[in-house]
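The chain below stands alone and is given as structure tokens, in the form predicted alone.
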Amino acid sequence: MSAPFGRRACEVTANVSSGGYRIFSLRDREGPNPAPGQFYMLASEREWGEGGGRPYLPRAISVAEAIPAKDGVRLDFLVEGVGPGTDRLCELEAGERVWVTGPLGNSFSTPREVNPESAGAILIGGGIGIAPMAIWRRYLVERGIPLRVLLGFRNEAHSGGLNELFCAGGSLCPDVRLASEDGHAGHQGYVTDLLATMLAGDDATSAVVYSCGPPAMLEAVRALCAEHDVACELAMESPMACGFGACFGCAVPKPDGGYMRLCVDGPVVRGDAVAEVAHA
């Protein structure tokens, strides 16, 4: 899905607290419905670079949900305040406007597109990286594709978005399993522990793994999938200044040499298309 040319102003319709994160919604009256895995470049209309101060550049944020409506598309974003830009996005109030460019980048491929013999999908998200897993999960469920979802969190204070994005009828979706490093929910340990157990099964190669999360987690996912000969797609993150390939700020090395730009060649990439997921 291609983005409309230029940026446009979208109204904030809601901003709620969720487990140490924030979920804010925008009403996009002009843009197309995004595909799972795509992202937007966002900057608030007010208090963004005013007086020459930070933040200077828009922030690349994955879309967590997109709901078509008669007056456009409702876009939901999961964000954690870790600096001037994300702090400002966390402070957004209903009625404010945000400058939006997107949707940008590529999207996830269906399991059969990745592996014609696949029987289903395994989705694995960590921390703020659960956002693109939410919209991808809904896409797969609506098409009757079997799946399992593995979500991991550092601790209870960093476990936002779970209730809003992965609960149906007030309870956790039946295909979701949890891991937490502090043991507050599900398996105590890393979410990749759950993936390792799942990939040890006899039918592991019949699934395609999709993942988004911190670099260390993505590298563990990539290595586990390579070890078990399981195809995977990784939604990777990198600092971006433009979002459309001009600045080369998001270049990552390829296994055979050279570089790819995550904003246009990604952010979703095959696990065997990157030499290593570099740690921040």
Ligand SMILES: Cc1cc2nc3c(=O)[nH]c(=O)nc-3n(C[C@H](O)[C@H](O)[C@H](O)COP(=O)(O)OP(=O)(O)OC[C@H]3O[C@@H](n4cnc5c(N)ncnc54)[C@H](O)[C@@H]3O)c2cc1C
Second form
Amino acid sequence: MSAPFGRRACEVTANVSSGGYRIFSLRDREGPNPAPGQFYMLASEREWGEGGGRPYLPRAISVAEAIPAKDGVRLDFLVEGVGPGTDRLCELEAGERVWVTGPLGNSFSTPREVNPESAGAILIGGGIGIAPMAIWRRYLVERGIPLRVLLGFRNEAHSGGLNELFCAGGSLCPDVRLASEDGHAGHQGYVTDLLATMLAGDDATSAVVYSCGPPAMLEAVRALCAEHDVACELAMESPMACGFGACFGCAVPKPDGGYMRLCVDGPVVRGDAVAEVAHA
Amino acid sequence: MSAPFGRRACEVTANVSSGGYRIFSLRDREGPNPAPGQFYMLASEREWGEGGGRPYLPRAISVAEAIPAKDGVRLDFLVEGVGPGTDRLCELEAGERVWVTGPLGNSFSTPREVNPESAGAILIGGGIGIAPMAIWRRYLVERGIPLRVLLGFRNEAHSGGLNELFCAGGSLCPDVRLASEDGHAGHQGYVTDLLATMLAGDDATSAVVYSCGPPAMLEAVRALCAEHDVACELAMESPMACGFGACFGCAVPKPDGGYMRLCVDGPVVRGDAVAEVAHA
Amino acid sequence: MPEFCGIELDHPVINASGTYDAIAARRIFGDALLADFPFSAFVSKTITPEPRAGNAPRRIWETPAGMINSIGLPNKGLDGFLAEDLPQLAQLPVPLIVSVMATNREEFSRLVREVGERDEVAALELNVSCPNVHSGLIVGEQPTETEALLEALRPLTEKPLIVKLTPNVANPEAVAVAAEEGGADAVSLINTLKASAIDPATGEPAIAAGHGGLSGPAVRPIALQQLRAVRAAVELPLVGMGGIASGADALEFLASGAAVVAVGTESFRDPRAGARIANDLETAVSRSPSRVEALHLE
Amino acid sequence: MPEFCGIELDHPVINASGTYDAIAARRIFGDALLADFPFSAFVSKTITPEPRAGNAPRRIWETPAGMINSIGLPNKGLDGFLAEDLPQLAQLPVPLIVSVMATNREEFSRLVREVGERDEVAALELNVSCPNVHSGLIVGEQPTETEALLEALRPLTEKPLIVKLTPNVANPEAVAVAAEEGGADAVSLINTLKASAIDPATGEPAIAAGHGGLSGPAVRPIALQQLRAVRAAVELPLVGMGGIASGADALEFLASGAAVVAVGTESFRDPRAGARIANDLETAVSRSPSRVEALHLE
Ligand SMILES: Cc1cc2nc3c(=O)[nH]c(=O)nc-3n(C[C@H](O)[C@H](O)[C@H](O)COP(=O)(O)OP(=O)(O)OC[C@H]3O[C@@H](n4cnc5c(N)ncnc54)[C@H](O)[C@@H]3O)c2cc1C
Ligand SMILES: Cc1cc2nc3c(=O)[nH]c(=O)nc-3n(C[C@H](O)[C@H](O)[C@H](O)COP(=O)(O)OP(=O)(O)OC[C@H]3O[C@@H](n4cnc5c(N)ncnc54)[C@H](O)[C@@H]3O)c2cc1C
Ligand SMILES: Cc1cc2nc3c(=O)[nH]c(=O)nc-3n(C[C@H](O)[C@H](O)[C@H](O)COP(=O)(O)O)c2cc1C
Ligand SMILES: Cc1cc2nc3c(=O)[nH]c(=O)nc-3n(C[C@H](O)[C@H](O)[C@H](O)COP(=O)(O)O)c2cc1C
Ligand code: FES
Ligand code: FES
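Return the structure block for the form predicted together with this ligand; the form predicted alone was the one displayed.
Full complex below, order starting with the chain above.
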């Protein structure tokens, strides 16, 4: 389904703090229900490019949850303030308005769509990358598709969204396992350690892996899946000025040379359709 | 007395609407008491030149009243929103902070300083130009200097500051007379009509005239005073980037050719020290 | 109804080359894009004789009131464009202007000839910001190179030829005069200004190519001045661009002698910016009819 | 302690010519200005052989992330400067750099000779953005004019000569090379970019002179790119400026090869901006010592 043409102003209905990040909600009266993996280009109506200052361009943010209601879809976003744009989004107040373009980009494919033989899904998210995993998990659960979820974070200050997006009745959903670099919760170490163990087990090779997180993590996931010959879909990031194919800024290298525009050919990319994920 | 070196952050203590304009107050803990006629360069700490957008440069605003207190001087400003800078100042909220440089510029001279023979003062203000007249009137009243005040405005929507700055006990101060272009209050017509009548009377020629208002009004005042050989001081405006003599942007033509910097050689200028006041 | 090089336009706002991919936008926004097309003519991204992949990322960087880009002209090449893109662009409800660039006269000639003979194409824009492989000089920086190029291309098509000037010169008006003498039908300006930034996270250039071009509101005062200088020097109709983000901005260019304005970077912020600006212009004109005459907007 | 052309500086932040009047500032801010002087050297406003009143107002105009100015170099002329201003500037607690400009070689020579022989003066900056009255060419736009001027001026003083480049050229590096070959000791860049704006209230140019020069954060990416291009072309120490408003901005220039940075427009927003930026730089350096080496800030 196509996105409404142009940007529209949506009201902020809530903004709460969550383990170092913020979760804010918009009421979208005009847009369709987004598919898991899609993103929006967002810019607050005020204090954004006023007179052209920074933040100036809109920022790409994945939808973390979408709940249809009578008065439009409620869109939830998980954001980490890392610069002028995300800082401004973190400060949004209920009642103010945000320019929204989207939903944009492609979305995750079900395990069956990826591989008719597949037995289930492994979702692996890191840091702010747990956002699209939340809506994708809910979608798969609703369809009764077997899944396991691996979430990793550096420390408690980077564990935002966990409670709101992966807990039910006050405790972690049973399909979710955690890893933390400082060991304060779950496995001490990288979340990809959990994936490596899992892929080393027999049953996992028929799963499809879905991942979103920092580039180094995505690259580890891509390499692990390639090694075990497991299909994977990565929700990637790249610098985006427009989000709708206009600027060609979001180029991501393809394995055979050349580039794809991540905003139109992604953000969800098959592990074998992308070159090594660049990371520092 | 010199201004503190550099800009300082002052807290907004109030902001009220007044007949189409706004009056806001700052608590200045570091600066000296300003002299009537002086101005400050103001820029809100937030939403001003963020990333360099407009408003970008600080804006010159005359002090309308200054009340010393234990915790610093309370500075009152009367502003009309006419563009991004004044619009932002109009929106200031109590508790937020404003970058302040000043007090800057020179100040009015008492009638005796201008002319040892002088019997008193005539203050004539128009529109937003009534702001410096308020603090100057209070100063003269406190010193028992005889004065009359003439205030003019287009219509009620441009009469801001009148109640707060020129009324006592709910009614207009007895030394104040009004003119309005639409006739809704006082003389119907220009405030300079009142000045012309007054200067035509015998007693006024020994007065010193003080004026602040739109360029066309200042020019009318300057010409009337020159015609009647009455000394006058005009508080003028010109575009200011810095307010402290650095940019040379605030040039105002002198009668004998050449320019003065209004921020250092003004904003108060003797009527005979300035060329015809440029106006559209 | 403005008229530009004999082309009737619904309003004076078109897009800047390389800042709108109507084919991708249609996929994303559906037929609403066509029903409500934001520009009165569509300018393609610059095409080159052979396909190009474009530059390695990072390609874009936000700056105060603007952005730097070094995209590197990714495109399918002439043949790919004619076969795959042109039929789709022909479905747009507005006239089509194709932007072309090559590094020597023979290749430029091939582009102009093959693009120019297609009925779907209303005009060509010559992007002359590239170095001439024979002379080593950047064509658009040199009046003589520009004039020679125009003289070579002029006989090859009857379609209007628009020369897009680079702003990275001391006297853009000299290049505009050369374009006029060489037989151009219009001049468009400005392209981006050479710019760079350092990524604070690495201390290295933020743009992988080392530098790029600055666009957005930051450059508007420079663009307007170049437009005014060129306006004083040539008779040709001008397409003004550089940082236009509102109807008021567009009016500055129209009041300074542009026949048409182009919107680039602002479309990234608002995919319908072109329509918004055209609409604001119409309102401005109907509010102060005295300006209509001055701006030739009737 | 950075060293620049043999002058010891307390920190690498100086002011941009024409953006700080230390004499007026001292009158306004009192001796606090001297106690806490924001720059490690003071550059005077450009002086000319004869007094100038400057341009008619309106002289300044705010733009997105910047401003346009057309001040027109008001100054007391050489004699007035030496008699009235120099003694006061000599009281500043930092080395003094005097900016000079003339329209022919004889007058430029007189400026350099008479200013250069004053002990109070540590260095001279040559503002070469004016047209040569003999050749009609803008000196700083032409490598040959620049080199010839330097060759004429070089023998007249032993004080360092800094050449201030104009950014309104295709290849600032060619002019910098000419300055180096002519015997300059340093190059400073950028001066303002030609710019204009329309006053929406009148539909006429906002600046009375018709156009002016753009400065402020808007131009920073352009300035940085020109600095990098010049850095690659000459060995001379460089003074980098154009839109520097923070320590992070200054680091971009230092990381790109500037020996010293200059702050202009930002001082209008914050009279102590120079000190703030110097302080931010020091903090940045002490926080990541690995950068110190790269930036030669020790
Ligand atoms: C498809 C997609 C989905 C995303 N989903 C989410 C999400 O759900 N939640 C979320 O929080 N984020 C998400 N992001 C990331 C988010 O878009 C970026 O973090 C955001 O654009 C950063 O903007 P900023 O202004 O906050 O920070 P920026 O200032 O842009 O900088 C972030 C970092 O990038 C570098 N940088 C980039 N540009 C500049 C610049 N011009 N100047 C200085 N430094 C720069 C710096 O190293 C800086 O530390 C997503 C991105 C994409 C592409
Ligand atoms: C000494 C002094 C004292 C003052 N005291 C007061 C006071 O007490 N109260 C008060 O309200 N004001 C006062 N002013 C005036 C105030 O400083 C200006 O109105 C203010 O600078 C306007 O800024 P702005 O951003 O609101 O409007 P601007 O956008 O600057 O525009 C105001 C008008 O000027 C023109 N203009 C100027 N620059 C631009 C630009 N870059 N782009 C577009 N249009 C522009 C336009 O025609 C516009 O309508 C004083 C000025 C001086 C010099
Ligand atoms: C991302 C991007 C890509 C561009 N690609 C092209 C191009 O392919 N051909 C061209 O002539 N100009 C190109 N330009 C320049 C624009 O057409 C325009 O001249 C410039 O951006 C100034 O306008 P603006 O400030 O409105 O963006 C590009 C600009 C941007 C920002
Ligand atoms: C108001 C103003 C006056 C200036 N006067 C001069 C001058 O007299 N001589 C000169 O060489 N440069 C002059 N400049 C240019 C600055 O020195 C500097 O090169 C330019 O403003 C870029 O730096 P910035 O962006 O930090 O202001 C002036 C700039 C401004 C804004
Ligand atoms: S973000 Fe602009 S093309 Fe992808
Ligand atoms: S406002 Fe800058 S010199 Fe007067």
